[in-house]
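First, one chain by itself in structure tokens, the form predicted alone.
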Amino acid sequence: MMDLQQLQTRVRALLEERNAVLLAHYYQTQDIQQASDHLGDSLELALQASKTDADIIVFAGVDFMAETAKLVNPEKMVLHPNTRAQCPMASMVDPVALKRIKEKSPDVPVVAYVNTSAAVKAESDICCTSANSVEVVKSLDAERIIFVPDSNLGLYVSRMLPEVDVIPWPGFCHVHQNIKVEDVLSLQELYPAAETLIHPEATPMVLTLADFVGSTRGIAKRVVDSSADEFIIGTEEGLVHHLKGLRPDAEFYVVPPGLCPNMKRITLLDIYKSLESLETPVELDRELIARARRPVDLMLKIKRRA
């Protein structure tokens, strides 16, 4: 049985041997973050996947993230180390239902959050992440849009762009949906000097309590730029590993529940076994890739906001 350091060393050796790159989301466990080549949010990792020279991409994240890596680099082998790591929000919208909505509103563009399946992306006009959602919608210069599947992020975009009629899909991220006003207020009372930083997937009422609203990378940048030394963090607790590295002098308090069990399904041992056996590769139909890649490519051209 290998200890953690030995396992990390073996993973790094296999990555070099396979000419592979390990991309890890901020919500992964600390040992995976430490072993990764690139750590980031959905937008950063999609950009890294689109330009890597590696032969193999190993994606430590939920299913839609690995699919997106395959879309932007279809000739590469993309490995998803644990296929049970799936995003519940991504499954809250399906292409059949989306097609029906499009038939009723044929002239209304569809903006798909990157947290969607490739099949849903293929039915969309453009994708976005929490980091560039406002900029993506602005780029369309449309009076009305359909936003799938995160209703909270859609409502956030609507507040930032009141001139646009945003039709939100009734989906949500359970981690951010479950952040409660009373829990934020309780932490604010305990730590009155702390800045409150919250992800835009949280509910509108929770966002009103934030000093800053932004994506995971946006939150990280705020921590670096801020003069505060205490922070209340309204997103998945995995981000705090990265934040502590950026600001070892600071204290961080995660608003409960703050845990995504789906992200945490992937273990460092899964990654080792995946590299060893080259399992499990992401397989997508070429026609689907062609259709789903276009909205992702359009997204990657839009600069991030936060």
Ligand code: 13P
Contents of the next structure:
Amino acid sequence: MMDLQQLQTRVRALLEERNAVLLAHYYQTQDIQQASDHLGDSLELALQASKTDADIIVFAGVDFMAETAKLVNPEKMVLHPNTRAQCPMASMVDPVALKRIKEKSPDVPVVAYVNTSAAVKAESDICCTSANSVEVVKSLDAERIIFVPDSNLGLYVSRMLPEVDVIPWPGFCHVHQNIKVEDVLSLQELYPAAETLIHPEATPMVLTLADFVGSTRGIAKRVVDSSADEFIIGTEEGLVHHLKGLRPDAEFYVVPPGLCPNMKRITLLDIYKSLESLETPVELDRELIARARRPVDLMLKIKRRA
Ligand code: 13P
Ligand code: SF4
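Shown: the form predicted alone; wanted: the form predicted in complex with the ligand:
Next comes the full complex, and the chain you just saw is listed first.
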């Protein structure tokens, strides 16, 4: 039986042997984060996937992230080490229903959060992540938009851009939706000097309690820039490994539930096996890639905020 360090060494050796790159989201376990070539939020990882010259991309993240990597670099083999790692919010939009809605409102652009399937992206005008949602919607210069699938992020954009009529799809992330006002308030009472940093997938009421609202990378940037030395974190606990590396002097308190079971389905052993067997490659048909890539490419052209 290999110990963790041996497994990390074997993964690194196989990555080199196969000329592969390991991209890992901040919500992955610490051992995967440490073994990765690039650790980041969904926007950063999509950018890294688009410009890598490795032969193989191994994606440690949920399904839509691996699919997005394939869309932006379709000639590469993209391996998803555990296909059961799926984001439930991404499957909350039915592409057929979205198509029909578009037919009824052909002049209203559809903005798709990257947390969507390729089939939904193909029906959308532009994609966004939580790091660039406001900039993306602003770039459209539209009076009204349809925003899929995260209603909380859609409502956040609507508050940031009151001049735009944002029609949100009624989807949500169960991890962030379940962050309770009472739990944030309790932590704030326990740690009155702490700054409260929350991801925009949380509910509008929870966001009113935040000192800062941002994507995972936005939260990391805030932690570096802040003079506080205690932080209440309203997102998935995996990010805290990275935050501790950035600010070893600081304390972090994660608001429950703080765990995405879907992200955590991928293990370092899955990654090792995936590199050995070259399973499971993301397969998308060419016509779908062509249609779904466009809104992602458009998003990648927009300058990020954090
Ligand atoms: P980020 O884009 O902030 O990394 O978030 C992705 C995600 O799935 C949040 O739940
Ligand atoms: Fe999906 Fe939520 Fe998990 Fe992010 S935290 S991958 S949105 S279920």
